[in-house]
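Below sits a lone chain in structure tokens, taken as the form predicted alone.
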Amino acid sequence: MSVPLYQAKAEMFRTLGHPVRIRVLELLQDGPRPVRDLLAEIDVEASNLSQQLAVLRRAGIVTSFRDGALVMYALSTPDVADLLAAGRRILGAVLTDRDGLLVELRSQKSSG
């Protein structure tokens, strides 16, 4: 028996739900990058980026591939940037000035 659009949708967004899933998947707007620049980006542990990767992997947000000896990631589909996107105007919209946070998303507009 398949699952209801509405379980599925709510899975999704609970896969997307974790910090460091969001900013692996910030910095894989840019195109596929290799596990090594995720880890000099994102001050996490190997191990914890590792696990945070499988589950993005899991839920087919990204796929990856080998490059020679590099393991690289890159979005499944150009809709995730584009939900990226939208998580920042509805963000935008909603939000008040608290400690910066507008201005932050505000700058990010500009660079993805």
Given for the second form:
2 protein chains.
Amino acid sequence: MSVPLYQAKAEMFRTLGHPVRIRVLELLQDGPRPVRDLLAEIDVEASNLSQQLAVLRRAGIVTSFRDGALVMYALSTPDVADLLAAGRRILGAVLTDRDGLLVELRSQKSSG
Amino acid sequence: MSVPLYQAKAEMFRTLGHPVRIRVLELLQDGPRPVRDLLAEIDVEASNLSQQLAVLRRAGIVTSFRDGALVMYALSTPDVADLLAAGRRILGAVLTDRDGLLVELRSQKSSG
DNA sequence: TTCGGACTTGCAGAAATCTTCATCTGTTCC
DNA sequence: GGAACAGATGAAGATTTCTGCAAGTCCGAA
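The form predicted in complex with the DNA is what I want next, because the block you gave corresponds to the form predicted alone; please supply it.
The next block holds the full complex; its first chain is the one shown before.
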């Protein structure tokens, strides 16, 4: 194997392993959005958001295109939503009640 | 939020973001196994494997128990299998053909 | 009760990741 | 052309993660 498969998988999961990147993906589940919007919802510096978006782009998880003065981002595949959903289920199973996070989790629809 | 939910999610994904840890989880999908077996299949030093197992344990993704002289590990929830499967699907969608990994991916049942 | 196998833990240097600052490109509007 | 907004990129210091080695614990057999 040139780049072992399990290493590619690990890289993909590591790509998701950042709070800002997770939030971006959750926001993009509802459809393409301009960086502008993401920035308004995520409380992070513009340059930092750009860095995180670049990570997601390099991994092929999101795609971007320009729409006039704005740059739009979108999930490259809707399968990402499944991954996030599966993650949510595991979190529910794993957090018996650490810090009351479980309660939050249960009351959440698909964002957060 | 004490520990924001999206941060807990990010931590969970980051926990999966390591080749050895991915391999461990894939092996555990078929049922509990002793460290001994994992070590025989994963080509990593014993102490390194132990470290990675500790990471998975701390995250609550696997559990361990002693069976005589051996220590057994198991997935803490079968939902983990869903997560790995979702990851595999995304990899398939994302790797149009980088390094021919796509071919490997297609010929794989559930391990690798 | 001592030996060897099966793991785990502590630790330190090496490597990767994060965050922020400064700078740079592209677009719209005047 | 020039100002102002929307983003991206490069680089550096701080932090985190990884790896391997040395040492330690626990168990079964002799």
